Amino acid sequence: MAARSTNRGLDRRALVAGVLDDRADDLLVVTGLGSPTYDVAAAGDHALNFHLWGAMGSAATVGLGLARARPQNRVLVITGDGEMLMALGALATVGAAPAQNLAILVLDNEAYGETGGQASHTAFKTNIAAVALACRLRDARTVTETVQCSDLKEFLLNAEGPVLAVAKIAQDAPERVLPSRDGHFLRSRFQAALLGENTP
């Protein structure tokens, strides 16, 4: 599903595109700020898809608001690795307030891409899965070979959670696909989608 990278680490942009590829009619789709918010873009548009931007730290705990309010609906929160040690404290309240239709995909370049490739945390071997599991998420695991790929859209898309899984991805820097940038509108879009309205 997501070719292997010249340097090291997963091709992001292939491994979205793989997780996204035919996706369900009602699959709701939350973006933590910056490159996983293009990642998404690039797979394609969606008026199911609700990029943060500017809301650093806050994917996950949109997403388990979106999961519990709309249990009928999985809810796919992809965020990168900056974001989530951001907001670790996300994951405590992931584990203490359950949602069996919620799954996070961190993307983990070991850096903050957003802020001039700084080495994060995940560089010395802070474990964002280990972190899930011991905050009580039902399942969480790494991605770090293109074999690994292969289940890893059905972990995301069907098994019971709250799930996690962090792919291990190349720091190399895609061309940016940017989205809508005008909040009110990707607001307003995703509430008439989640509606059945006709979306603007």
Second form
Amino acid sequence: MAARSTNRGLDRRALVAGVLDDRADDLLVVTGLGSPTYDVAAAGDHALNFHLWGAMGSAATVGLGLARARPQNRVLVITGDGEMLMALGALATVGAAPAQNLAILVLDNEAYGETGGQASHTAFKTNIAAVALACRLRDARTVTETVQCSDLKEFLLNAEGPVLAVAKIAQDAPERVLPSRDGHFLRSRFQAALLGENTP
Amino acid sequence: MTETDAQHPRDWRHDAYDALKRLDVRHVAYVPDAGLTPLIDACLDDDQMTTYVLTTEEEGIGVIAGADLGGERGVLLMQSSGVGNCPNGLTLVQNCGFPLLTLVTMRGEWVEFNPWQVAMGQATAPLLEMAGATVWRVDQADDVGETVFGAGATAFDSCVPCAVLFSQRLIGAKKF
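Can I have the other form now, the form predicted together with the partner chain, not the form predicted on its own?
What follows is the entire complex, opening with the chain shown before.
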């Protein structure tokens, strides 16, 4: 039973809403599949959100390619511990690329929330922020207290990247808020909002 | 651009590089491969190209998709064994209409010393086709440039996955 997480932890919805509150027009957001997508959708639909509904493990690399193609924008990847754990190698790829405008937020409830709450590796003490530092991201930290959240927002939106933050969240399951599942629509809408007439 | 000289035949990998330039490819994601070394080196030396060394090939699909969201074109370079690491990532391409150009060096099909390469080499083209890709195979050095260009133009203009397989006979069998 040691693997079961407790319900203590940050409120995921409030945390994500706070990070995206008063959002800058040029912020680009990529979300990993599952609950982080619902958290971002709950903070308000936005054309410059790109939501992954599959391809688990791809959130960080989509963010990386986007960040390198658009150095004038800030890119924030918001994903979960399970999605990030599937792509720990991607952190090495991020660490090898000088993406100063890339930040990754891992919402870590130490469980696979979509599939019944099975313990993830972070419940067994895998430390994703430590992995990120070992992969030579510029900075990485773990946030456990609400009082740290304003610093977290500043870190994610302004620190020289690539940076990663792990937020230890509670293991509750707020109501699902579902954005569009139409990938063609999400891509086209994102490109039109970002690129306007220069959309390929 | 195709200089041919009997003493120093032009390297087909430079034709592939020239095709990528004609296509305005700006992002090059790769898992290193001996057969593509001259192409990878040319991309690394190109200030207009952003390069990504990957730990596994599936990462490259995410990178290329992200670059496309930002309005720029990319290519994924890998060996046939790496195609086996890609199928779930390829659903991203199909579900969203991302263009994907991938150049694959083949193993496991001609004078193959290592039996462990054969299974994935034989599965490479069917697997890509199952994932929705159009696949071209190149056996002759003279065909490389136009095939890469044509596959890339199809990928970028029609927003579909396109793969070019460089045959093991073209590359030359690996010597142990």
